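Below you'll find only one chain, the form predicted on its own, shown as C-alpha cells.
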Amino acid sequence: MKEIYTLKDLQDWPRPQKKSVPPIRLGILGDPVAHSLSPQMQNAGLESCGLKLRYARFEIDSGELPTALDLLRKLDFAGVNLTVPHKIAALEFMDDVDEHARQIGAVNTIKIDDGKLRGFNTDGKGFSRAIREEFSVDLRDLRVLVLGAGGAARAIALQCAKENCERLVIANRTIEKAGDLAKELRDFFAGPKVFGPVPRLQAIPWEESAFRFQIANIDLVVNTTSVGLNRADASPIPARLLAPHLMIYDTIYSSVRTPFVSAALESGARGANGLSMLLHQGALAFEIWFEREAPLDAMRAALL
C-alpha cells in the first residue's frame, strides 16, 4: 500500500488499489496529509473489529476537492475524514449535513451511503472527551480561552458553549473574525452564571496586553491555530504570560513537545497536545461509519 494517494490515483483507482488487501474504503483528505496519524489509528480499529477494510492518506488540494468527492461516491468508499484545508469548503458538496456540523460550518467526517455524501463534525465532542481524559475536568466547570477562529476553533467554541462553560474568550489575529464567532454564540451565554468584572463571552485582540489581562480569569487555554506545526515557531502565548493554575491544550499533535506545551511546562502549568483529541474524534468517526462502538483501547495503543 502506498503512503500517500493522489487525485490521479482515484481517477485510475482499480490499478493502484490492486495491491491493497484488504481493500481501501476509507481515508483522510488533506493538503498536506503526510503527517496524519489517522491511518495507523483507524487501521488498528478496523483490524480489532475484524472489518476487512483499509484506511489511507489522500493528498488532495483545494481545487481538486469537488472532483475527489465525486469520485468517492462512485468507488464504493464507506467514508472519509477531512483535514486542512477542506473542512469548511466541503460543506457545499454534501447531500446531507448533520445539524451540529451545520452549526459549526465545517465537516470533518463524511459517511457515504448509496452514493450520497453525509457530513458530520466530531471535533467538538472529541475535544470535550480529550479535556476530560487529560485534565479530569468537564468543560462546564471551566473558563476557556480559544486561540483562533477557524474551523477547529468554531467546533471547540460551540462545544464549550453547548456544555455551558463558565466563560469563553476568543482571540484571533483578525479581531473581526473573533467577534463574529462570539456573536454567533451569544445566545448560549445570555443567562447570568458568573458575576464579576469580566463578561462571560468576549472576543479579544491577539495582543500581549490582552492576554496578560485575561490569564487571571481563565482556566484552560486552547491553541487551534497552526502556530507550532513548525518546531521553530514561538509559543502562541509566551511562557512569561502563563501561570501555574492554567491547563494548556494544543490541538497540534506531535511526538515531541509543541512550543506551546513547552511554554506551559516552563511556567509550571499543565499541558497536553492534540493526540487525545485525534483519538476521540477518530473514534466518533468510526462509530458514524459502522454504527458500533469504536475499539478505543486498540486505537489508542496504535497512536502511542
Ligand code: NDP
Second form
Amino acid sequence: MKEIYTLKDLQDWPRPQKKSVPPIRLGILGDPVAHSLSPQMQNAGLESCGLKLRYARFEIDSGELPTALDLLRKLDFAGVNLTVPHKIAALEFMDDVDEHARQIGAVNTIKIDDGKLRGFNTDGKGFSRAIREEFSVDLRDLRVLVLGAGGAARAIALQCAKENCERLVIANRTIEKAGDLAKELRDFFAGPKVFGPVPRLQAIPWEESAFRFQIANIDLVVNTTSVGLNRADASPIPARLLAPHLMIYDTIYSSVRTPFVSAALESGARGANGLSMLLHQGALAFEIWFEREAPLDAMRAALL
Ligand code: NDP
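So that was the form predicted on its own. Now I'd like the form predicted together with the named molecule, please.
Every component of the complex follows; first up is the chain already shown.
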C-alpha cells in the first residue's frame, strides 16, 4: 500500500492499489494529509474485527474534492473521513446530511450507501467522550472556555450546548466569529440554570485581561485553534494565567506535550492532548460505516 494516494490514482483505480490485500475501500481526504494518524488507527480496528478492507490517505486539494467524491461513489468505497480543508466545503456535495452535521455546518465522516453520499460529523461526540475519559467528568457539569471559532470549535461548542453545560465562553482572535457562534447557540442557554453574576453564554476577545477575568469562573479550557501545531509556538494562554483547578484540553494531538499541555502542567492544572478525541471521533465513524461497536482497545493501542 502506498503512503499517500492522489486524485490521479483514483482516476486510474484499481491499478494503483493492485497490491493491497484486502482492497482499499476507506480513507481520509485532506491537504495536507501526510500527518494523519487515522490510517493506523482504522486499519487496526478493521483487522481486529476481521473486516476485509483497508483505509488509506488521499491527498486531495479543494478544487479536486467534487471529482474525488464522485469517483469514490463509483468505485464502491464504503466511506471516508474529511480533514482540512474539506469539512465545510463537502456539505454541498452530499446527497443527505445528518441533522447534527447540518447544525455544525461541517462534515467529517461520509458513508457511501448504494452510491449515495451521506454526511455526518463525529467531532463533537468524540470530544465529549474524550473529556469523560481524560477527566472523569461530564460536560453538563462544567463551565467551559473554548479557544477558537473555526470548524472544530463549532462542533465542540454545539456539543457543550446540547449537553447543557453550566457555562460556555468562546474566545477568538476574530471576535466577530465568536459572537456569531454564541448567537447561534443562544436558545440552548435560555433555560433556568442560574450561575452567579457571570453570564452563562459569552463571547470574549482574544486578550490577556479577558482570559484573566474568566479563569476563576471556568473549569475546562479547550484549545481548538491551530496555535501549538508548531512545536515552537507559545501556549495559547500563558501558564501564569492558568490555575490548578483547571482542566486543559488541547485538540491538537501529539506524542509529545503540546505547548498548552506543558503550560497546564507548569501551573499545576491537569492537561491532555487531542489523541483521545481523535480516537473517539474515529470510533464513532467506524460505527457509522459498519453499524457495530468499534474495537476501541485495538484502535487505541495503534495510536499509542
Ligand atoms: P479552522 O481553520 O476552522 O479554525 C482555526 C482557528 O484557529 C480559528 O478560530 C482561528 O482564528 C484560530 N487561529 C489560527 N491562528 C491563530 C493565532 N495565531 N492566534 C489565535 N488564533 C488563531 O480549523 P479547525 O477548527 O478545523 O481545526 C483547528 C484545530 O483542531 C487543528 O489544530 C486540529 O488539529 C484540531 N482538531 C483536532 C481533532 C482531533 O480529533 N483531535 C479533530 C478536529 C480538529 P480566526 O477565526 O481569528 O482566524
